[in-house]
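Consider the single chain below, provided in structure tokens and representing the form predicted on its own.
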Amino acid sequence: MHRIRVYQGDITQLAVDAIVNAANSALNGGGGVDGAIHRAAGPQLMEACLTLNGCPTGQVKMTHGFELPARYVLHAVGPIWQGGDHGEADLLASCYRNAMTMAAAEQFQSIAFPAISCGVYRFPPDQAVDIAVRETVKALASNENLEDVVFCCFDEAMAERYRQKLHVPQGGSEGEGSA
């Protein structure tokens, strides 16, 4: 049975098959969740990323998790918000679709997503949550292996957006979700 849950905390501490990194197109680390993942995974992550020759916006590339509790890191390059008329929604949806497709191909049972593009890339949070939940629920319909999807949020405001979209009880930190 598929379970979608909301977790407020540090994505680098989650023991799942894969965590998704909100990466930049150079895959060279950075700020926010990207920097935190690179720091927690150790220098081998940067070495592995350098062999991937970057990643286009909307696409996903995979590395091992190295020193992370997660076995793998899926590096998803989200769009920079430019007002909404430059294909940003389609590119963000592509990040989630591609990560879920990769999870299915690798037969992962668990995956954790940050709020891709909602930090320094300034994607409107409510729109981003709608896209994340829609694409994830759609992908789960054809993935029997994936049992646990975590939307990992750094702050309470973002976690509450996911809870509302997934109809998780007020103040609940995790549980079954339905969109």
Ligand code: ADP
Second form
Amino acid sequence: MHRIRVYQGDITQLAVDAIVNAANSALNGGGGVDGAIHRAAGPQLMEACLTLNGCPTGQVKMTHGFELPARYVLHAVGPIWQGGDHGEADLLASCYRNAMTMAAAEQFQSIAFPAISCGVYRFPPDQAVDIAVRETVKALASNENLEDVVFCCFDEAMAERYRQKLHVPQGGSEGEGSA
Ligand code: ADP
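Form predicted together with the named molecule, following the form predicted on its own:
First the chain shown before, then all remaining chains and molecules of the complex.
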């Protein structure tokens, strides 16, 4: 059965088939979730990323997870918010679509997403949550293998946005939902 859940905490702790990274287009690390993933995965992750020749916005490239509990990292490059009329919504949707396509191709059973573009890239969080949920639900409809989709949020306010969108009872630190 397909499950979508909200988890509040650090994505680097999750033992899933793949965690998604909110990367930059150079794939050369940075702050936020990207920095946390590189610290937890160890230096081999940077070596692997630097062989990939970067990644265009909206696209996704895969590496191993190295020292992470997750087997793989899907490096998704979200758009920088520039007011909304620069294709930001389509580019963010494309990140989720491409990650879900990759998960299907690799027959992953579990995947965890951070709130791509919602940190230093300043994407409006409510709109980002709508896009994230819409695209993952759509992709799940044609993926029988993927059993566990986790929206991993560092902070409570973001987790609550996902819970509301997914109709998960308020206040739980983890839950199931459907949209
Ligand atoms: P972007 O550059 O795409 O905006 P950020 O890393 O700045 O990426 O932020 C994306 C989201 O990831 C933010 O909501 C931020 O709170 C969250 N975040 C930061 N660190 C972690 C972490 N270790 N695990 C899960 N989410 C995190």
